[in-house]
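Let's start with one chain on its own, the form predicted on its own, as structure tokens.
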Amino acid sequence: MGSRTRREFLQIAGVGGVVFASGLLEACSRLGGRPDPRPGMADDFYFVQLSDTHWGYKGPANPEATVELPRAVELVNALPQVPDFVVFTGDLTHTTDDDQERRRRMGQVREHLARLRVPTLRLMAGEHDASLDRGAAFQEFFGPLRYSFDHKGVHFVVLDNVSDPKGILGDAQIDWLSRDLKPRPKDAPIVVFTHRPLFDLKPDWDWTTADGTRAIDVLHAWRHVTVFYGHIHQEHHHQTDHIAHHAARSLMFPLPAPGSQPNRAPLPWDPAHPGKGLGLRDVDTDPRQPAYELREIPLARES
């Protein structure tokens, strides 16, 4: 089943979304002819991005906090075509000073994620998971804080801008990124997953990475780079020159648009529309162009 069948299914299920294209400007249109495939590049594939689960949260911003993660798992498992992989871009758990409770929450998240019927699961930490213990518990339960992998012609990089309490990548990781990318051709499709935005979206709300511009400078040498991140609990799209940055919705509570209110307190819960503002993302990937089509899938029908 192709992406059209999947999208028809999602609309029937009442979880339609909006398509956003990202990639080479001269190759993004799906309405006309497609350019000839580049030699050695693989066929289209798709993955699903989820973010900011905040498992363990209790508060007025979501009185149904235990519902959203299982609901998201059900949505992914119900897709008529299995995604190549699912990625969670951080904050799997809600922060706690209790080290034992932190590990208990991570164990519960791992149990929920084990129900996902997908071949591969890619995880990364958020500051709620990692800033208090420099990612020690996260690594015990879920693996490394930074890594890279290749999939069907696309090189993926997972960056850690949360385990350092200062919210930085750090010299060692910047050097690692440079070494990791160095063998890649300058026209290779590169996708970066990170939790905080690499650019200065709203620094006084902690919506930045203190040394993120250094990573962007490294990435800038490659012509086809796309960044997917979380942290800000809303859909957001931004360009730094030719690099596209796409933030995902949360699975727990939405946050306000940057600068729209004095602080970043969660938006009030709407009992008439449970799950409003929450969702996940479907990303169709064509490494031959390269181009990406993003579809935002709400957890609940929104009016």
Second form
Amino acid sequence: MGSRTRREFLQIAGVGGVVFASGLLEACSRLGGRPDPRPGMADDFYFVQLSDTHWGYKGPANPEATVELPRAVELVNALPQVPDFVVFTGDLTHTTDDDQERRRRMGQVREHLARLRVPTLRLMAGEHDASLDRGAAFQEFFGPLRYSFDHKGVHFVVLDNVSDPKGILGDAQIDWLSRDLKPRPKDAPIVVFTHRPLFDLKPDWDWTTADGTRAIDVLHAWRHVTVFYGHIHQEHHHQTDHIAHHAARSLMFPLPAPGSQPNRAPLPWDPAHPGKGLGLRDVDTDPRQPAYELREIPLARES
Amino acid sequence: MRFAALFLALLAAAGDPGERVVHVVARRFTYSPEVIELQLGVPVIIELTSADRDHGFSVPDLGIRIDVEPGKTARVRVVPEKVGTFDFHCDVFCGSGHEEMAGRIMVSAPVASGGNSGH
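Taking the form predicted on its own as the starting point, write out the structure of the form predicted in complex with the partner chain.
Whole complex next, starting from this chain.
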């Protein structure tokens, strides 16, 4: 099934309130016509990106903090087509100094995610999950902090820029990234999942990765690279040369647009529209182009 | 160093013994003081200590960042070369409240001395 057909199918199926955005490559394919499918590539597929649940958060930015994750699970399970996988781009839990409480929160998240009716779940840490214990609890509950995998012709790389509390990737991981990518053809579709932005989005709000440009420099040699990340609790799209970077909404509280207010305090809760500014995303992936079509699915509801 | 033209920052610089020293204590999730007032062109040593755990002191707009660790004194010498307000923040994740751990450096023009404003 082609991506456009799937989108039409979703619209016909009545998935309401959706917003379509397109990556640069998709835009290019629209402008110049869709090129012939690349030989040897698999058919298209889609995955869902969840991010920044901050399970365990208690505060005014979301007085219904236990509602959003179960609701997101329901929304994914209600999608008219089952995604090939769900990726969770970090901050599954809100941080705590108490190691036992951290593990309790991770156990609860794991129970909720177990209700997802999807073939595969790909998890990664945020600084709230991993920075205070360098990822020890996260690895116990959810597995490695960095890894890569292949799916239907796309090479996916999960980078860890959070388990070091300085929010860096580090020399060893950048070497690992170089070695991981080296065997791949330069026209291979590469997708990177990371928590913090790899580029300097807003360094004075800590919306950056101190050595992220080193990773971007490595990735730059591949022609089809797309990065999906979290951390900033809002939809955001950015290009570093030919590399597209897409931030996802949070499942707990939205943060302000970069520089739109004096600090990065969460946007106030809107009791008339609980869940406003929150959401998840599905990503239609056509490895033959390659092209990525992003569909934002809001969590907002009427009170 | 992106803003070397605006500030001269020398880590752990001894500086002139007569230079002003500003002591800053970092603790979860504040800096004390939160506002550092400097004068244009007047060198100052910012001395940072931690009262609890590892923190960072990052002023991206001035190209300054330094680790602030318990039991150590971190020093950075700055010579303000531009008037303005420059935000700093902790860039070493330190717990719930880390995102609010921030302050600002305010650089003002020197006050004219020997003026005759009484006329």
